[in-house]
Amino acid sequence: MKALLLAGGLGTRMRPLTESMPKPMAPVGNRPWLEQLVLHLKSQGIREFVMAVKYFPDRIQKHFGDGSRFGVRIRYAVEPILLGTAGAIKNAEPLLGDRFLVLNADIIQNAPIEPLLRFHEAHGGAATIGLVAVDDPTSYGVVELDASGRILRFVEKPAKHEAPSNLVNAGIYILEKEVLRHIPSGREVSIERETFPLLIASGAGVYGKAIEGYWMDMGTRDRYRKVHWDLLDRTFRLPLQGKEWKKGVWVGEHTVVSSDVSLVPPVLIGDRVRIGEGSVIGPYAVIGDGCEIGRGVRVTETIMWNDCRVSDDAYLKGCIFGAGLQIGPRHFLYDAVVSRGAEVRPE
């Protein structure tokens, strides 16, 4: 089973750190998400890949090529203009199967695909939705089911007393070649707004079902930071890069941190990263590959991506940092989100 995934949103609720990058190319754990996933599926099985890709296509294809560099096959489905989740699905039939997986790819999980494809060949529909339940669903996709699982209807981001239940679509299907023929080619279609609800008046069988393990909609700067902080804790069990110091401590390889730095768990620590005299890294601190970090620097509760400069005395609350961004010595920064290539000095 072959398995699509859509990589071709704008992320603008995550600007600027989106500006010159798709979204799923965000790292979570100092690796691209999009890779990360790709690592997940194929895990369980999965070796032949469909990337529907729009904005910054260029990124995504130099990053991963034909796939071989990991292990699986990779082509590429280029959307001509943005196209809705439906669209990009018409987009890249061509390149499907009879029966294939589809994820966002900007949603972060590690659900296995195998109970959602036995649930789906035990139901026959044409179309198996993952599901997840969660606090507020006005933000999302919200199904109302029979006791088969059968989806009786679709509301799209309801108010909370309208919400039918609160299992909303995860953003993972498994779909039949079938669907294709109920989506319109050349345009914007929504699948929740158009496809489903036109498969379900239709008869033709779709289906939901609960998935299991982590899932968060990375959409927001909040959520982002929440995976990170999920990631350290280990409450979301993506596999961590490096080897473990001490418990909640992870470096990478070819790191230097002289001696008396200071790492307060929980830590994530890049390849080929140098720490100077004195500071201190953490609690809940992600720092990427390449990254030199001055003498007497305070870093806690903030994600700085690759090959950032961190001059000496600085003190970093709460941020998220583009990679190759540069801080100049003594800044204090809280709360702040600079994207890439930044330069920041005091004043």
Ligand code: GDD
Second form
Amino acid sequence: MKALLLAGGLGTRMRPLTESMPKPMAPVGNRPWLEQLVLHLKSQGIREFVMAVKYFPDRIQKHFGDGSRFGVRIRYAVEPILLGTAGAIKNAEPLLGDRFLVLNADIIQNAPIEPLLRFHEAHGGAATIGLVAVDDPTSYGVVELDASGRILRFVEKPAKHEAPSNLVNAGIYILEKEVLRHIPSGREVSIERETFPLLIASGAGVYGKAIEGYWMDMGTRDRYRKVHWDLLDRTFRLPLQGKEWKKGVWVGEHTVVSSDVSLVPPVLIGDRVRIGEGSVIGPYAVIGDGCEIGRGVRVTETIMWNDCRVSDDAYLKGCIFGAGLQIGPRHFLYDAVVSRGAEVRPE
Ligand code: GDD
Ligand code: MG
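Can I get the form predicted together with the ligand as well, since the one above is the form predicted on its own?
Let's see the whole complex now, leading with the same chain.
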């Protein structure tokens, strides 16, 4: 079974981090999420992928190529205009088989695929939607299920009083080819607002099944932070790079940490990082590959992408820094989300 990864959205709620890159390429645990997702699906036996791309497609294509570097086969369906979630699937039609998996590539999850597939086969519907229960369903697609698991209603982002349940679309589907007949080509079509309601009304058989494992839509900056704290707390058990130097302190290869640096767990530090004397890193810090951190720097609750440079005596709390950022000496930054290319200069 092939997997189609929807990775073409604009990532507006993650700006400025997504100003010049697709959201699914944002690192999670120091590796692009999309790469982590491909590796997870590979561990589930999926070897063939189609990526539906539109926004900065070359960032994805250059990273993955034909997929051989990751031991999988990857092809691309590039949209001429943003076609929406169903339009993107329709656009990929020539590359898909009779039955295929579709995933919103911005969902951070490690769901096993086999139970979903077994459920899909047992129920024989045109579509099976993976579901999760959430406290506030209003920013998701919400379903009403009958006792057999059949979806009676699918409502995208309903008002609170209109949500039929707290079971929401997890952004993981198994679809039969016949679904494609219900998607018009050449225009924007939303699978959530148009195709699912249409399929349900036509009696095609749309089923829902709760998925297992960790699940989070990384959609916003706050949720992106939360994914990382869950990763460091190991409630999200994605494999971490590097060695665990002591409990909750993971350090990558060729990283040099001066002797009097305190690494306060939990922290994840990438490859080829340098950390100067007297710095305190953590708790809750993720430092990307190739970062250089000066002396006397304090970093807590902060995610730093690759190749950032932080000068002496800076104090960082609650920040997210895009790759290649430079921070001047004695700069104090709280809750700053700063993207690539920006530079906070010393006075
Ligand atoms: N190729 C392509 N083209 N991909 C797209 C397009 C498009 O026009 N529009 C969105 N996508 C991709 C996004 O990159 C993302 O990975 C995924 O489709 C979902 O789009 P979002 O914009 O992130 O949707 P959402 O988070 O508001 O809601 C969706 O996800 C929820 C789960 O988190 C819906 O599927 C909800 O029903 C669902 O509950
Ligand atoms: Mg989303």
